[in-house]
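A single chain, nothing else alongside it, follows as structure tokens in the form predicted on its own.
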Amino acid sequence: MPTVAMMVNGKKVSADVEPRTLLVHYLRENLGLTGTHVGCDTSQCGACVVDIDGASVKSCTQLAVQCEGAHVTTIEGLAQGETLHPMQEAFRENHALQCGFCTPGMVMSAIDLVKRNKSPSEREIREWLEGNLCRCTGYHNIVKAIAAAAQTMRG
């Protein structure tokens, strides 16, 4: 088996891996970060949403020896302590969420687009997240949050 190593919400990780093994499966199952879900196995729901290396990456499309090196980071490793981060706070604040198992995907797709478009207009909001489900909500709230958070993140 090989052996994988990348840097998890700023700490060095290390494990033995079999070649097929789907990141998703690496954060959830040798590292206990289940904030990351396991919504579809396809790729359609974003409910596995990463950061990798800065950008937003579903995991359940990246073997985990793909990320070799690489900078991964988990809706985990956003709060700082009992600080939220201004998206997660945003989520929170505008009720964007309800049964929250798409959250951390949105969250972490939310943070990329923002880093993208430091103002991102309502349509962009929505098209950004057309590779993110919620079956409980309208996304309306979602949306009011995202925009939120961009307000605060761009000071």
Given for the second form:
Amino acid sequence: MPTVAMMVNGKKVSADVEPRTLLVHYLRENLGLTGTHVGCDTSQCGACVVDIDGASVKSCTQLAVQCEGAHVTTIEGLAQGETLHPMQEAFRENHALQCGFCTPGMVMSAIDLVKRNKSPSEREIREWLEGNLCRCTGYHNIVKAIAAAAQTMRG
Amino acid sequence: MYAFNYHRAKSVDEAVKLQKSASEGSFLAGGHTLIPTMKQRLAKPSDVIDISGLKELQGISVAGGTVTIGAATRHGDVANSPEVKKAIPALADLAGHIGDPQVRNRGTIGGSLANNDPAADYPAAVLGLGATVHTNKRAIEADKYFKGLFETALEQGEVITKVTFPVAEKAAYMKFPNPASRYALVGVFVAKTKGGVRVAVTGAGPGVFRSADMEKALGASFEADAVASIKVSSKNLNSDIHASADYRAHLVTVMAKRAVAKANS
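For comparison with the form predicted on its own, produce the structure of the form predicted together with the partner chain.
Every chain and every other molecule in the complex is listed next, the one we just looked at coming first.
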């Protein structure tokens, strides 16, 4: 089995993995980082979104071995101790979740949007969320949360 | 997914050699078609050869009326490229509506063209603009590249290295996306080029195709009304749970009208 080494949430990790191991399974099963979810497993729902080298990516459509030398950030890597990331805080504040299954992917995706576009309009937020499906709240509060977080992050 | 051997190639030459020595070698670029296909066990390559990081396949440049895009360039990079937006805005616009943002952060132009999905967006731009597909062996004109359902002129051991697009006078792409997959139920790319008007249709048939009737009409008058009464035959079009062949034929006219209007706006 090949060995893969990468940085996950700022820590160097390495393991022997089968080439067919998906990144999401490596994160969940090898590293115990179960905040990244498997929803559809068909690259559509976005529950598995993580950040790889500064871009949001569906970790169910990425082999762990492809991430050799990469910097990966998951939902567990956002908070600073007890202090939530502004995007997490905005989701909490705006009640942008109900069951919470899609939330980690929504948050990771939204952070990528705000990094590229510091003041996204409502339309831009909704278009960006094309790859993140929520099946319980509807998107209204999620959109509100992202707009609020963008404002906080602008300072 | 079935088990396979993984290789990270250091050059296109090495990738070709690795493929030659494998019983069934597949090239991996963005992986957003290959990995889902392997997960469904519809593909079971013995060896997967990763070419996504190759420097020789990266980059966007514009010079002398030609836009050149490296094969491993991601959709998001084409969509956000100031050079592409300026030279061929329709191409940047098309790239910006492939899949969703995370798909665009990974999928590549070379991967899309090598796969030639009948509902993919890029084939419409390549055929509509009369682009050239460059490989490690030769240059292939768009008109000779697409061969129907998932079929291309590529041979074993041939890797797309870049695509060159001539800058058009006017161009636009309109698609009617499947609401779940964002693949084109029907997409029409129209371009007013030095060599005349070109109209390329994706999603509707077994592979991307040109509409001679629409090109002739638009050659005489590049206005949406010119194609309003032109119907393509539904005879060889796709029919599935998403849309009937007749509905797709209807959409070709509607998308063509909208694309011309957009190109003129």
